[in-house]
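For reference, the chain that follows is the form predicted alone, supplied as structure tokens.
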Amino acid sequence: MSATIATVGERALIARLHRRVPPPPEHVRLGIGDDAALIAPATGRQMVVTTDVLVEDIHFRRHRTPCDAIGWKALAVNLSDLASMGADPTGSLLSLVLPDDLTLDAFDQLIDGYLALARATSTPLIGGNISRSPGPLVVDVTAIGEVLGRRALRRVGARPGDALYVTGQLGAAAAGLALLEQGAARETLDADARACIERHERPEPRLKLGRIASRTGTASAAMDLSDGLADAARQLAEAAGLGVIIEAAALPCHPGAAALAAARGESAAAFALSAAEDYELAFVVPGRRTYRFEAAARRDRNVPVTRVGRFTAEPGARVEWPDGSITELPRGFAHF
């Protein structure tokens, strides 16, 4: 059985982590090992800073979630925020609050997952902290990025008649979580269901599409779908003092999510609207720029974009169903 972190000690854990982190890129003037890191921002760019936390038994269950997936997701949810702003990642800080019974193998796997996504997205780990937890495992991350001056995509910016687009497919992560909570055996599931679990455990931040939308100037606002499309659409509309209508028939529901919804007797569209943690992006696109936006988005061949709604001068958040009926947009996920 693997030794626990309590038998090793804080300094040894930090040294163990440090040995596995590659040398920082040139813009990181000082990385791990000092009281703080030093980053040299590029001329003409703004810094973008975000933070998010994963807490055991709130965001994941340690007994059923691979530790490398915990590390991957902790960074991914922060990079998704940078993506929504159109930013390039330039560094991250990782703070770990660790229970005594965490094994060294589990610690190593968590770092493996974190560094795998860090390498894939060119996001150097430049510092952080390790502390002891009397209970749950807590993984707290701060991500730093840069965006061209005046090109940051904010939540405010929609105007009446603007279109709402989303990236990828919706509902997969929520379906994956539901399958895990049902105790589904992964090896018995079909490919779509396994893909939903993968999406829940290892979301892929849409950094490329965020950069494309920012640099081409084709989107006027954006938000990531951490708490679902219904939540993002409502917040984008409220930030601009507008209303929004989602077209249910246009929603790109993941086939695994649609299958789960059907098994529950639910509408796939209703499931996709409220499903959280997909970490896709929602873009506001002015009507005169929709063709340019769609053409620019095709540069990311792996991730489609879909027009799913429109903003209105009349306040309120609504859904237009295929039969022509219109109802209030459901609320997205909320912690409290």
Contents of the next structure:
Number of protein chains: 2
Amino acid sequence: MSATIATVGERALIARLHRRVPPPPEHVRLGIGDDAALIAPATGRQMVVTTDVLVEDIHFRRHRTPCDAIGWKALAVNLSDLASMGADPTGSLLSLVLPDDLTLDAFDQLIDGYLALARATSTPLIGGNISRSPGPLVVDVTAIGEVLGRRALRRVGARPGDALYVTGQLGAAAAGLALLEQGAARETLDADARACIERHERPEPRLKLGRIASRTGTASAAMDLSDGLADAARQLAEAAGLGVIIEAAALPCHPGAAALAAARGESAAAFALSAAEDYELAFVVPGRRTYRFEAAARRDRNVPVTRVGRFTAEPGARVEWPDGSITELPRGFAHF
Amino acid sequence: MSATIATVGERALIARLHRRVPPPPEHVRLGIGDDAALIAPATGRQMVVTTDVLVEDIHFRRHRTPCDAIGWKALAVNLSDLASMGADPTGSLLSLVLPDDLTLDAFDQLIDGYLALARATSTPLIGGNISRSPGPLVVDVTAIGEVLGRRALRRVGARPGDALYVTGQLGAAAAGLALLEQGAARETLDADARACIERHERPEPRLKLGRIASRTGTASAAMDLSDGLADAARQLAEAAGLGVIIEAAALPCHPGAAALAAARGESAAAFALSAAEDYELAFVVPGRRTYRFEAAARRDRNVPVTRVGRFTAEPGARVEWPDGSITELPRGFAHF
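For comparison with the form predicted alone, please write out the form predicted together with a further copy of the same chain.
Starting with the chain above, the whole complex follows.
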């Protein structure tokens, strides 16, 4: 049994964390240990800042989730927001609110999961804060990035006729969560199902595709799919005062999600539309740029992009099913 | 009885918050409502970022604290970190983790308290996040600022013989907290005691003095007194590999704190040394610059600065009492 964090002080915990953090890169002029951190921005670039939180029993169950995955995901959901703006990460702040019964082993694992993604994405941890919690474990992260001023991918920007693209495969994270809630034993699951749980626990921010879309100037708007594709499509349309229509047959549904939907007697496409937390990206691409966008996107060999719909001057968010019927797009996932 | 936040959705709450936020200034290129916010940094300046949190039942009691004070203080403790670096605030992110029983009235008051300090300090609220809490109210803030690169006031910088200055008066916040914990009825208290409670609930970040010390180049290091003067003096000394000696007779103790200390049979100076959460600043000033520093500091007519000690080549953190005796400086306040 590992000792709990209540047996050491705040400063000992910060020192314990600090020992695990590699030295920051050159643009970080001052990292962990002072009143604030300092970053030297590159000339001509704008700062991109975002914050998102994981709360125990709201976003995860502590005793069902590997602690390294909690740390990983807390950073990932923030980096996904930077990716959706086309930004390069330059640093992050980690604010931990820790219950007294958290073990030091769990603390170390959480930090190591966070730092594993920080390393993989060149996102130095430059500051933060540790407090006690009288209840849930709360992991609140601020991610900081940079983007060329006019190349930031906002939500506003779609025009009638523009295409809607998504990255990766949809529905995996929601399927993984459903499998965990059913109490599925991981070792009894097939590879697709295990991949769904992995996606739920360790989503991969699509920084490379966001950067490609921003730098090539081929996308005119973007957002991430934290609340699902139906929600993102609706928001991208409404931000531009447009409508949107999604082709169900085009949706790239993850095979594990398709299997789960089939077992429930649902269509894979309906599942993929509403499924939240994949942290894939949605891009708006003008018709004359789709060829260049697709060619540029192939530079990320690991993650495909798929054209799944188009924006319309006529308002409304709709989906066209394989039988030719058209229905209203389902409302997105609501966290609250 | 006001409705609770559980009766409205996350997006309705964000819209409710958004309606209270004034339009951002020109340097904020994109504020609330997208995946992330965008700031255009001024040429030659470094970005300063910090995060700090207020947690119910750890840092405040919800049913004893005016909700606007919770919002005010959550921003204030972050701006104090920017002040201690000599930075100008350029924006803030507000991450709220809200229990279902929080009323909409309380939500509005919290936001209004936050925005009142945001307005007073020209710190636009540019983004954030709202989540549910299964337990405590958590208000996590990230403050963003800018400082001329070589003018940032770090903790490291003291040299032997340098003077230690503090801003304002010490002990007020700790005295205010003690009065609240004794169950004192506010309306029965004298003006000094009420001022102590006000300082505990609505600390004032010393942005103006931080900026003066940075711009005039008269201070060589600084930090804020979130954990008290004894702690700050020790940390400024240790960061530079030095010792420090504080003159108890010089300490500017708040009259309300002095009265509380006297009622307990303690010395006002001992109380002021260990008292936390005043959010005043400690500055390190080389001997040849003390005259210029004091002259420049008079530009803030509301807050005095007081020389309270000096750094020594000999290690150790000590206090010299009026009777000439010298003792070790008490260990600082530990939040954890």
